[in-house]
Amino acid sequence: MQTKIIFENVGGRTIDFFTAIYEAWQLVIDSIKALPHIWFYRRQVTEQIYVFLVKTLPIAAVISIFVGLGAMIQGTYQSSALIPRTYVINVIFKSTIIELCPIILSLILAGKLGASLAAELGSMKISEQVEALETMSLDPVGFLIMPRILAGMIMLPIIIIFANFLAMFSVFFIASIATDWISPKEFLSGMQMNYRAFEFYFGNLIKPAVNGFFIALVGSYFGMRTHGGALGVGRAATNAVVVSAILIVFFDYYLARLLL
């Protein structure tokens, strides 16, 4: 009897699991059939924009400025007299723009948007406000899901830039400037060793890209998916960021495996 039921759980799990991929990519599929009405929609990926970009650059300000000294402080204590300096920013550099700052940002920001989104979905879902957009021949996928991925897709690598931007800067002013610990020749001529554009590419934009189409789509799946009233709410902005945080995790190993 108890061996039966543990096969029940499992097969239950399964079953499940292969059920959400699957609708998490009718999402995706319906999300694309949207795409020719995005003119129509433009208000709502307005506001995505908006809350996408405009809301998180303060975080994403603090964190990558310390992201970057985080990164110096730890290269230059694994320094050494025989290692030059322009190699220890070289290292720096390509880690900070390749992994540290679009990783943890990703991290973060797939538990303030994820979690809002998810919230923000699952509220409409079981006040019943999805269903009245369809009373009004709306497309809830086009009207609700569409311009959030959109949104992720378009606006995590803007914001990634401008942390990579503002961690190299706090890296050089500190070590050139406050401390004089390398020269600015020597820390421009450490950031240009050995550069390939498409890292910069990588870094900034195709895992960003990826990184918010996982955050937007998880948190609008789970919203979607949302019953249960006030605690259902909960339970889907907390899948949301678990979700979203191991999928993250997960392709930035295989996108670098892959592509790198």
Second form
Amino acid sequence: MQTKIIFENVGGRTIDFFTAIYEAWQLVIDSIKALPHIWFYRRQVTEQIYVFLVKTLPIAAVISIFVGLGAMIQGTYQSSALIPRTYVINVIFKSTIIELCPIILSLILAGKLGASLAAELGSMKISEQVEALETMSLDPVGFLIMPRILAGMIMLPIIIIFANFLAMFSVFFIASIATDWISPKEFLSGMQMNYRAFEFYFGNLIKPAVNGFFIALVGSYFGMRTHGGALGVGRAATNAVVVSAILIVFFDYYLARLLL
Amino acid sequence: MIEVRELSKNYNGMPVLNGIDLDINDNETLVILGPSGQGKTVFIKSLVRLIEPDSGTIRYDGIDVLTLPKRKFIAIQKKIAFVFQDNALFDFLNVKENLSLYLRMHSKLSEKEIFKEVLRAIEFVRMNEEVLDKYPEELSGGMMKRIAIARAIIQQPCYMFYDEPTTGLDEANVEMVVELIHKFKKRVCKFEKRVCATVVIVTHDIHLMHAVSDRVVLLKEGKIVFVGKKEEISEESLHRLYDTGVRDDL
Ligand SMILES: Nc1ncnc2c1ncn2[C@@H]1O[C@H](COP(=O)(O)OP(=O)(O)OP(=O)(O)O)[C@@H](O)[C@H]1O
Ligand SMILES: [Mg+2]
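Please give the other form, namely the form predicted in complex with its partner chain, since only the form predicted on its own has been shown so far.
Next comes the full complex, this chain leading.
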């Protein structure tokens, strides 16, 4: 009897899981189908890009500065006197801009943007606003979702490049200007060591675009399937954050294995 | 003309619409009356394809819309306006933007012309310009309903659908809604010189039914139990419709 219940439970959840993937995939297809109408929905796209900037810029600035400084403290503290300081800077530089900054910011924005997106669409859904769009001959995917996914994919790389600049500048400021730990010249040569362009495209363009895509897609998905009143909106927001965070850390690992 | 045949919809195995047959004539005001929970909202939303029914057909002027791909349905959808039970105003847009959205997306009017249309609509629902900068959350229930009606008429629809337009409003606002429903027809016929102005209303408000209907449909448990003129409805059939099983003699 017990085992039967367990099997039913597991079976039900497995089916739910695959249904969810299928539905999310449908959302992607519908968004791609809405792409040719991008000129029709241009206002919504520019608006979302603007909203994205306003919502993320301040938090990205604060976080990136301290991520950079944290990495610097650890790097300088862990390295012995035998390791040349240019090498230490190189390690700090690469680990910060390829891994630390992108993933920490992506996770934070998954919380901030993903939750607000799911709550926003969720409350529209339960108050019939999504249906109102349809009766006004506007496609909810084209009007609401495609612009958000696009904004996520375009803006996350830009935010992360900006954050990386800030992070490295703050490291430079502390290590070379405020203290005399390393000369500016050595600092620069440390950054240039072992330079591989693809790593930077990977960390600053590919990964953030993928993360931006997941944040917007998952937020939209949970928002659009919201039901059950205000409680449902809260649930949608929580689910969006958890699922997009898991996807981000998984693809952070998987893409690195695949591409680097 | 809208022809509905054999329309059925189940939720969780429970029939909500149970084989509905109905013809809605052009230019009539049809009131679908039924107590709460009888599938009125499901029915009216099915008519405009917000809900996909399980079986049956719906024809607008002979075109079967349920088999039409969504893309092709848009031509018909543009003739439809819908006033939701809870208004469904976009709460991220102020009143002006709520009213402008349709024209901005679907017409080639300039900003100035759009604004003129918005003013006309606001005047139509007897409100003044001050309301334009407000957000829906700052409006009272009666004001929201009027804005929702304004947002619908700005689409210049041929078919106007109302889901419970008077629920939750006080008497003054109910009278206002009644007036607006009449005015819509007059405006369409007189000023816009168009011929089509079909109004479909679902409600449980008997007063509203008496005030506006050309024809009445009584809906009970997902079935039509009466179609005809309001004068033909007997006291008894209304009584039976609203019979809740609570006995007065207790
Ligand atoms: N999405 C849904 N899932 C499950 N059941 C539903 C759903 N929508 C409606 N129902 C059921 O269908 C029935 C009719 O609902 P509907 O909203 O059409 O009633 P109504 O006549 O509009 O009532 P009211 O006057 O209260 O608005 C109800 O019993 C409701 O439980
Ligand atoms: Mg209803």
